[in-house]
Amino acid sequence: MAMQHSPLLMSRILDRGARLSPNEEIVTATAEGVRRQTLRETRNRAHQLAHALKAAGIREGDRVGTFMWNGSRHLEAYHATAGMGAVLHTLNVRLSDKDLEYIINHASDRLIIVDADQLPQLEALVGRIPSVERVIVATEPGFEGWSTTLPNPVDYEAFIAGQPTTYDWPEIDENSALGLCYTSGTTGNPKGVEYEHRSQYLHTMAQAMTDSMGLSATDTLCGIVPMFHAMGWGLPWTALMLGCKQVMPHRFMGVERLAELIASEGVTVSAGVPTIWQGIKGLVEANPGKYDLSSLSRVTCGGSAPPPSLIRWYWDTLGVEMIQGWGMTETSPLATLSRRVMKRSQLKLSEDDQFRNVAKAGLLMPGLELDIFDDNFNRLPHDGETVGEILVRGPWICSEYYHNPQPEKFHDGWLITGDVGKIDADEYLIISDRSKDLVKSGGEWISSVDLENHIVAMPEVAQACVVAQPHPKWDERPVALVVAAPGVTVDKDKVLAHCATAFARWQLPDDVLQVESIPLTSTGKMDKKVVRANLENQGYRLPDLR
């Protein structure tokens, strides 16, 4: 028997949740408290702003650019571009104005919503920025009274006011471009990834498997990942679809305000990187029965690899489970995760062996490959021992760059990732590190992920990066930063000493540096690469010679 064909479109699935649930909430924090609307409301805004964008000019494949936090309106920009056939292009706002110059530029953007405290970053680039007609400034409490030198300003209330509320989705190609999302390059200009419908409509359903974030309609979903970066993990897309309450912070990104959202609106599930887990688990640590996180089921750790104590740590303490996940923009992300039981035969387990699986990257998503291969792209064998360049390739995996040809990212359809790992009899994925994060002693690879993990496992170490530096005879060392926990101090011997304990010798750092802060990257990662130049500038050398 034929079935139907239907193109896979985004539009099919993003209004079913507030057809099935339409008095969920959408829950915006603001400076007064917080600003909020049902998914029947805001499924209505967002087929206004359609029609508001279709009267500016907007057509199909025109380039929307967005310079939000995360809000209701940047939601309703998510659901209008994606039903009406434009493209969103979430725009970092924490990049530079050079970045950023070359980002809009780049992607040609015609039209871009601006939170209004973001009007002033913005503005750097008046003049800078030709493709870009108009901007519509969405205005929270406190900001009201802006004014801005950007082209054809207009409030974003005024814009969608007396539109339409029903906007009759075209049907367009599967295959054509829903969104654009660009890498925080570390070396030359940012790439730009372009997420396809069919991509992100196969995304969002593996997103909603049980054995995956296993997201449901009965969710409080507390997204603290940017919706500027990989277009927020899939999310807003999948709590669109399901119909879940959806709490937002906007730019309230302190775990004080963090914690108490997740109190007051009874959070089931959030996703974010380590370094906001890390901030919660402090917060909690010295303020003890302050904030009632018992609503908490799960939350999603990704950007980079938690620490396996800090994973122990939320499960003891809290009863939430840390999901593990692995990823990059060009997999937009999601490609592995690691849940305490992911297989039948581990319900059997210990619970200290069920989080030894946790600690890995976990296991691959359906419908997507993945190998480690040497370099002459020979596979290597899944023996949880030998290390190789982790490749992947899949429906919503990224196969070229936006403009920008780089053959030297891709080989025979396969993603390039940059990381390296390895893979157990078990078929789970183990990072070892980002390839140019690798320390090369002596010819010999020291992880530097497996070093912070276990630094930071000291009661005394809040954070911990390490890093190469050059060394005469071995080529380079490892040189490990930490944060200490308030109130204490960092005794170098003493983290020399725990390292002793899990490494060989050659593999202890070389020296440790007590630091008050760890630089970040755009998306909040440990930005290396800074910390690399910082001690380069600061004339940083190594204490003695091995």
Contents of the next structure:
There are 2 protein chains.
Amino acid sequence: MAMQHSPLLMSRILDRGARLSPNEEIVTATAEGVRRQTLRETRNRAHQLAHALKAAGIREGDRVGTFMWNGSRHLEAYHATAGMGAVLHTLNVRLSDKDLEYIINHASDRLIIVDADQLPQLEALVGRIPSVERVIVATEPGFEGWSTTLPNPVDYEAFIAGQPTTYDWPEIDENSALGLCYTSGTTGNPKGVEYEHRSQYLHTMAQAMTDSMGLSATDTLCGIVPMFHAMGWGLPWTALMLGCKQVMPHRFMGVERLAELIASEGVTVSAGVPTIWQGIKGLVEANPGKYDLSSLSRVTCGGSAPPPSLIRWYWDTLGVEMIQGWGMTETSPLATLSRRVMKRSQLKLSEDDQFRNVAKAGLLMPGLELDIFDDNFNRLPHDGETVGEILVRGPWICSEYYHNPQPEKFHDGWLITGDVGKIDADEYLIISDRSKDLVKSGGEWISSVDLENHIVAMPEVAQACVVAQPHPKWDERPVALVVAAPGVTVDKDKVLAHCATAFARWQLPDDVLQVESIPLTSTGKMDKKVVRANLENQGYRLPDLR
Amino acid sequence: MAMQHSPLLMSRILDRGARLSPNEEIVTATAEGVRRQTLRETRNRAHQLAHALKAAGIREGDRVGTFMWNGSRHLEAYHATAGMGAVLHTLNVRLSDKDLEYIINHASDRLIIVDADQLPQLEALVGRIPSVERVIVATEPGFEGWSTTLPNPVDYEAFIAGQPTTYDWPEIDENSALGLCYTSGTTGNPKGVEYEHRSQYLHTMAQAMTDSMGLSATDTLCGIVPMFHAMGWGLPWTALMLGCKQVMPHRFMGVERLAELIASEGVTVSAGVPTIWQGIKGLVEANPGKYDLSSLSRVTCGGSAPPPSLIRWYWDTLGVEMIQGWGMTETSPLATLSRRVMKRSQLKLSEDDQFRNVAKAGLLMPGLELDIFDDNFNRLPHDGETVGEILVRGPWICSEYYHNPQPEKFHDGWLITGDVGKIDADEYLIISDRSKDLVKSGGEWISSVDLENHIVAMPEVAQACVVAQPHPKWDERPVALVVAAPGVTVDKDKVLAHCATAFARWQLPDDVLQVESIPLTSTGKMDKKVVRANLENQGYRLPDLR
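Would you generate the structure of this protein in the form predicted in complex with another copy of the chain, following the form predicted alone above?
Expanding to the full complex; the earlier chain stays at the top.
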């Protein structure tokens, strides 16, 4: 051994931010304004929480659930469980009772830390989650009077009170489990992705790169993406390591409150799904001059692809760089990233060309491998035209699901992502669709995402969703559902004429339906499974089949 | 296994830059101007070199020596050996024949790739380096007619010609050896530090962080630090991963040529020892307006601490941020780093206060641990005053020397760095001295570095070197050697009066000697061992002992 083989444990980097910038703040939105605590306090409280968890019988490898919004106590739970070697199981507060019951039992969570406002939802599971010995209730203003019949409830503050503020983090195997996150399954039961110390450590380092999100200790981060989605995209870890100021919206996810928080706390970088950024755009347009978002320099957009028109609006109107990221729970999640300028040769591109690149899913993070394959797992050319299944592998990519391996989702060490796309000559990944959302018409594929992005650029359209409908001759044909901008009606022929400027005749939707809203999944994406089910329940038929 | 355990091999990241930015350039200075090749060509040639090395019998773990300047072929040797699993042994071209012979034999190098202009020095070892089966000669303009009696010489181009341009990089253990670099020993034989794939991979990721050197694919890097010093501070690896343009000065290390190269190639980031930056400063001052260095945004300075006045000059005159780094061959080398603004709280500091921080060795890189200890290895307080031995540990820190473990240089898993320093309340490391260069006077320590930095800020002083001289009463007393600025004489009393503004009376040098030059080590640091030896040979005695 010539070099030290120190294990890559999150405990080796988590305390660093608090050590270097002890007075930096963690700000949590409350019903009364905001709650502030320093990084040093956060670190000390995390160490106290670890002691309290240990006293409650939690051992290395035990699952500790959180049923929480983004807030300082959720951050402490991240820090404490990672440090002590327990496994943080982030429960999505938007799941159905049925899914929630399934995943708590599947993971055998021993404890659940729950935000008091979320107690009623958990309460519904009383008697159905036998592994849970105790709930720890995080109380925010307005919820001091909580009560529950869940087992052995204790207030979070009482739970950690009096515990020592330094826990001697154990040296465990770097491939030990760190976290558990279930994917919002579109078919069957949710599947658990188990993150490990080494995988998350490497993901954290990659996220801190200049050519990644460029996160720095000088940043004020507002992670809007919930901490129960793929570890909040890894941002809480990276920010703890660097010592960033963090601003956490808790349950106040309305766009007005988010915009106020960004303005009042001087947020420089934020992260969320496109629907959040669509909402803030609408708010700013409806209230000119009301929100000073000048501190904001970049927002990371993931979960689904932001429309190019949205990316451009943020740059032209607010001077904010929207960074597109692509990944999924199974990829920790950062796999590719697209920024305005990612190569030296792009410095001299026109702004229009730069934004053409941002509209792509991006370039691969160092250390990962990614390629597109045909049905027989032959690699396909990188010509920007050939579409194939996207497979990815590398040190922060899932190799099996938790206690449910699902070997058909993997091939020869690669994760079969379920997304299809192309890779262009500049090595940009371009997502065509989720494979299940592609429209297969007459043996050809039509990208629902491309049609949606094109339609939503029309000023009279607020949202657009394209789904396949069965057709006896073509197998499937696309139908567009559109939500109109306030006070406007959307004209079918106008939408089709607009699409005809960019798509071939056979790619145009067979129908355009104006709807009040598009149903969303628990992760804020358009829920096309529900859209398709609704159409079926309504007895919808394509125009030429009526 | 829940996450993929892909090994951290350099081959997983080295080809990335050429894939993403194939037309980016590697520029090498030659006697006729510069030689250019694209990243794609560089990658292909590296794969060809690997095939050629394999055909020459090189197997995984075999040592391949390089006796080369910074240039495209040296970069190809880095890339090829790392990819194929051989061990790159970078030989310092400035070593004595005796040391060179020792380290080639100690490492059992099987092949040496040598720049043709360096053949005469290697030639001196004919018959004394039996492990070397073959030399591969890299020929630059002006050296086409090389000849040598070294074994089985072959021209580099002939060696790689016709080889396939893709080598299927093997999957080896991530703790396999990658490189070998001997430290310029101040006592005894040179000691080898063996880098491993995992250690260098993690170092590369850390170097690419925003809060580290901030290297980006949009940068044009000119690594002036030789690639035979601690893997060129790791910069060649990071630049290959990101796909940076790289500008390599080869043997043209004079400051005029360096400044021309920076100007003509639009270099944005460079790295070198303080003497280089002192030299370029002198050149710019002597030739106002001659060199357009406006593309340059930051220079990394390491090897020894740059004087604060130099750091400030670069910022005030050129708008260039000097980044101070601290480390050594044993630390891969990046351990701490200091930039103008490294924390959010520093954004509001005055420029003077920001530069006070840059004058410190900096903040610890994520993943490492560092502390100061007393003689009994008790940790000392971080009060900015208490001085102790600096120990460091982590995944890119050496754990023993190559075939020469030297357990006394390590303690309980920590590397004893041989530097002494303090840590302030903001967690900045401040180097007082190499422990062997500290002046121990009357039981107290005097920092030679602090005195030097103070003296060199005088306009009439170009360089200053402080060494200890034996004293019967005080054990040791400091003596300052100064090189005057051109056309000036340095007045001893003026130097002492200047020192008295910042140092206690007992800390002032006992003597100030004006000299023509200060001898440098092969790594460009002031060679205090030689300075002390020269004084002894001259029969120097302290004033109060005459």
